[in-house]
Each structure stands twice: as C-alpha cells, then as structure tokens.
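The chain below stands alone, shown as structure tokens; this is the form predicted alone.
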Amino acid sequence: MSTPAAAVAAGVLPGRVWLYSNYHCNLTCTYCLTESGPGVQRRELTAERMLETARQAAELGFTALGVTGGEPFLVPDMPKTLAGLGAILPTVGLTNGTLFTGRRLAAVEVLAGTDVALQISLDSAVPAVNDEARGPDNFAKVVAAIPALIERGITVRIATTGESDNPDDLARLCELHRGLGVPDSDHVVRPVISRGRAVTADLGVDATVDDLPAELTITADGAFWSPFGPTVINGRLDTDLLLTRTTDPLRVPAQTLLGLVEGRPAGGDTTLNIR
C-alpha cells in the first residue's frame, strides 16, 4: 500500500479533508443529511481538535480542508478557527449565510485575505422556491450576506442543491449569483442525495459508496468515506460508511480510506458535482 502523500499526488486519493464541526443549526432543511435543527444534540469537534486533525493532514500530504455541520457559525469563535485552519491548508467553510449580522459578520472579518472560502446554500433565484425547503425569509438573507462578506474581503462560493433539471431555472439563478458578485467559477449544482432528512420527505437521488467521493471526514463519532457517510436519519446515526472510530492518530483513518481506494476498480466512481 502507499502513503497517502503518494495517492493524493498521483490523484487515487482526494486530496480534501473534511471536519464536522458541529450538528445542531438554526434552521430545519427539508433535505438535511444529519437531520439537523435548534434542538439536535450539540456534538462538536473542539477548536483544538480540528486544528491539530489539520496539522496532521498536511503532514499527510493532504491539500486542502472543508468545514461542515449543522450550521459551523453556531460553534463559538468558528471565524478564527476557520482562519487557523486556512494557515495551515487551503480551506472551504459550509454555511446556510443566514447568520451573518452583527456581531457575527463583525467577527468574520478576520477571515479577508485568507485562504478560507465560505460556500453559502442558494437553491433558486425564486423566494418561495428557495424557501420552500430552506426555511422562511432565507432567501433575504442570503442575498443580503452574500455582498456584504465579498466587500470585506471574503470569499464566497454558492452552492445549490436541488432535483429541478430546468435550464431556465439555473439561468436566472446565475444571473443572480453574479450580480451579486460571485462568478460562475464559484457556483456548483449538485443533487440531492437521498440520506438524512431526504430520506423521511421522499426526496433525492439514492448514492451508494461508487457514486461519492472518498474524501476522509471526521467528526466527533468517528473518520467517514465522504462527507455524505455522517448522515443521521430518525436520530441515528449512519455508520454504513464509517471507516474507523480513531481519529486521532489520522494516519489510522487514512490509511484505512487508502486501502478500500486503491481496490476500486479504475474509473469506477463518480463524484455527482460534489465539491
């Protein structure tokens, strides 16, 4: 077997590692992968645990680092861990963008200039279709916090998650996203996958371990296959993706992640636009 530095340099192995900072979030999405809202569980990685889990990641030869939850910047000082995070590997921050106010848009200033990049939800240019499923008035925030972290200086990404095909659709959703300053390169559409919430509401395209990208994530349970393998459904957790329950050292879990990679067949997964 090789390491992971030689498989993440010759492209077997994504060279991302995900963190899940945090489960619980201030909304209640329809398609949710942890069946995230106010009142789920608060299980948390410390600060102090995701900045050592990405000092061991560029030790592994890693290249990069994603953010997720729950909604992050619920966590306690998420925007400075997110710019320690950034100064040791490139690194993308998942949020709804609903929470950016105040003392809260304040203290995110810390992340202009980094290399940090905030991926903020917008599922369509229609208020009530973006709602729908996102939660009242989301839409008015999110187009209201886009513009305000690109002029301090922050990097915004969209992300639009939906099951409608509509070339209509998707054209007036990018007309949107670049008026407000985010350019195409910066948007990415994917499906939703029917794990978690989208399970429950009939919802989502079925993904098995060939269709994800095998991109080490951990969370406070344990290391993943992807980002998509920490799903909860009815209040439980998935573990049919769990790779190990060590974390700490990350060799174990990567070279678990490694082993399972290097005996796919070539050319046998497909990552459905997830980035």
The other form holds:
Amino acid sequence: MSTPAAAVAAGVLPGRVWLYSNYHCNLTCTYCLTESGPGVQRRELTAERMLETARQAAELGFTALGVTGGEPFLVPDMPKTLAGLGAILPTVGLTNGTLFTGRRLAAVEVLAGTDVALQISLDSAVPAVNDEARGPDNFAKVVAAIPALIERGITVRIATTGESDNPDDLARLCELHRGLGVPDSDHVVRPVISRGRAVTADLGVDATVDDLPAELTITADGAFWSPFGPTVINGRLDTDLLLTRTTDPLRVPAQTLLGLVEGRPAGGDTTLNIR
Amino acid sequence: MLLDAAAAPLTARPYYQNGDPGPLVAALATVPELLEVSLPFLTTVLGASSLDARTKEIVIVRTSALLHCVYCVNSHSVVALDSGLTAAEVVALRDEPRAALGGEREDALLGWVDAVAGGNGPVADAVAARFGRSFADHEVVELTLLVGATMMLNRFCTALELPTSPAVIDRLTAAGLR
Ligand code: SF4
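Could you give the coordinates for the form predicted together with its partner chain, as opposed to the form predicted alone above?
Now the complete complex, all chains and molecules, led by this one.
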C-alpha cells in the first residue's frame, strides 16, 4: 500500500479532508443528509480537534480542508477556527448563509484575504422554490448575505442542491449568482442524495460508495468515506460508510481509506457528479 | 449495537457476504478497525491449527462453562460435537464439578484449564507438571493463549448479552444438550 501523500499526489486519493464541526442547524431543510435542526444532538468537534486534525492532514500530504455540518456558524468562534484552518491548508466552509448579520457578519471579517472560501447554499432563483426546501425567508437572507460577504473581501461560492428539469431555471440562477458577484467557476450543482431526511421525504437519488469520491471525513463519531457518509436517519447515525472510530492519529483512517481505494476497481467514481 | 448488512461499515462488508455473520462480528463491526484485527486473531487462536480440533474444543467449552458464558457454551457445544466429542463428553465439560474425560492427556489438560480459567495467581506445581508431561512447550503456550482468548470472548459475549442463533439452539435440542 502506498502512503496517503503519494496517493493524493497521484490523484488516487482526493486531497480534501472534511470536518463535521457540528450537527445542529437553525434550518430544517427537506433534503438534509444529517437530519439537522435546532434540537438535534450536536456531535461537535472542538476547535482544537479540528486544528489538530488539519495539522495532521497537512503532514500526511492532504492538500485541502472542508468544514461542514449542521450549520458551522452556530458554533461560537467558528470564524477564528476557519481562519486557523485556512492558515494550515486551503479551506472551504459550508454554510447556509442565513446568519451573517450584525455581530456574526463583523466576526466573519477575519476571513477576508485568507485561504478560506465560504460555500453558501442557494437552490433556485425563484424565492418560493428555494424556500420550499430550505425554509421561509431563506432566499432573501442568502441574497443579502452574499454581497455583504464579498464586500468584506471574503470569497463566496454557491452550491445548488437538486437539479431542475427546466434548463431555464439553472440559467436564471446563474444570472442571479453572477449579479451577486459569484462567477460561474464558483458555482457547483449537485443532486439531492437519498440519505438522511431525504429518505424520509422520498427525495433524491441513491448513491453507493462507488458514486462518492473517497474524501476522508472526520466527525465526533469517527471517520467516514465521503462527507455524504456520516448521515443521520431517525436520529441514528449511518455506519455503512464508516471507516474507523479512531480519528487521532489521522493516519489510522487515512490508511484504511487508502486500502479501500486501492482495492477498488478503477472507474465508477463520480457517476453522480457528486463534488 | 449489532449491525446488520445494510449498516455494515466498508471494511466489515466482506464478513456479511455469505449472509448473517453472527452477533460477534455484528457487534465488532461497530468499531471496524477492531473487527479487522480482533477477528483474524480470534479465528487464528480458536480455529484450525497444529492442535487437533477436539483438544481445542475441550478447552473452549470448559473455559466458557467456568466463566458462565451462555453464548460461547452454546456455540462451542455444537462445534465440539462437530469435532468428535460425544454429547456425554460435552455435558461432562459443562458440569460443575466436571467429570473426568477418562484419558491422562485430556484430564491433564482439563486440570490446566481449570487452574488458568477458574483460579487466581500461579498454577499449582503439580498441575503444571502433569500438563507439561503430556504437551510440548509450544502446545502449552498455544493452549494457554486459547484459554485466555476464550476468557476474553466469554466476558465480551456475556456482558453484551450476545444472542445464541436459532440454528445453534436447534442443534443443541437435537443432541439433547438444551
Ligand atoms: S441542509 Fe444544511 S442548512 Fe439545511 S438543515 Fe441540513 S445542515 Fe441545515
């Protein structure tokens, strides 16, 4: 078996390590993989754990980080933690973009000019369509937050979950994000994956391990294959994509992941365009 | 606590390929990195080796009886039958006080097992000497590790209340061992 560094350099293993900072959220989206919401078990990783994981990831040869949840910005000091992560490796922080007003907007200024991008969810240019999945006033809050963040020197990406049957919908959405200051290169579109609350709501497409890039994902419950792994259904954590319960040292799950990737037949990956 | 095939982690999946792998695997699968090391260890220590299967099952059933592990006594009573022990011999191993099996080699072995699994502190010199006359040094080592590994399993299976499979219960019933 090769080392994670060699495998990342050769493109055999994806370079990004994901960190699930927490599982709670101020929203309750219909397709949420983690059944997140205000009252759920938080399953938090501390800032120190995230930073230590990032340091070990860099030492092992990984090249980028991602922070997801839940809504990471519900965790106090998340802007500072993200800045710390960005100083170790280029980082993308996923957020629903609804919390950036007042104190939180001021606090996030620490990310200006850092190697941290915020990836904000926006599903449609039609407010009612977007808000049907993501909750009342979501559209208004997000389209207000994006220019406010960009004005403060923060890199913003947009993630759209779910593909409309009508190509005009995507065209309108792209027009909107360009108008908000986000270029096409910073807009990703991915399908709803049938895990977590999406299963309960009968939404999305099935994804097997071969459909999911092998991105090492660290949570308070263990390490997983892909950020689509540590999902929750009926309050229970899914274990089908669990790699190891051990996350420190990071080389333990990294080697397990690499062993599985090297044992996997070539091809198959990304057939669902999940990135 | 027991994971079914749909919930089996990636490295545990091979153990589910031929159907239900049993509660021991289903429990260990919740910590897949432990499954990966403990199951090969346990199958090496408890499974086929240079020692004959009958000798090993005598050790496993007797140790499990001393530790009152219902799961292991049940499961290994069936393996013992498959390894050539009679139902009466299995009963003898499970009884307290146990009956002798009748041959010097196996009774010396049982003296050792009773002392290691049922006692505290050093094994009495006489018991060790008798055991050593019937078994070579490497066999003493292997059999002692077998007792220890079985004790670990006994405590694990008993504490977690692993359920005996219906197939094992059927076999035990048919052999008059229920
Ligand atoms: S999809 Fe994201 S924003 Fe929506 S409930 Fe889940 S964690 Fe919160």
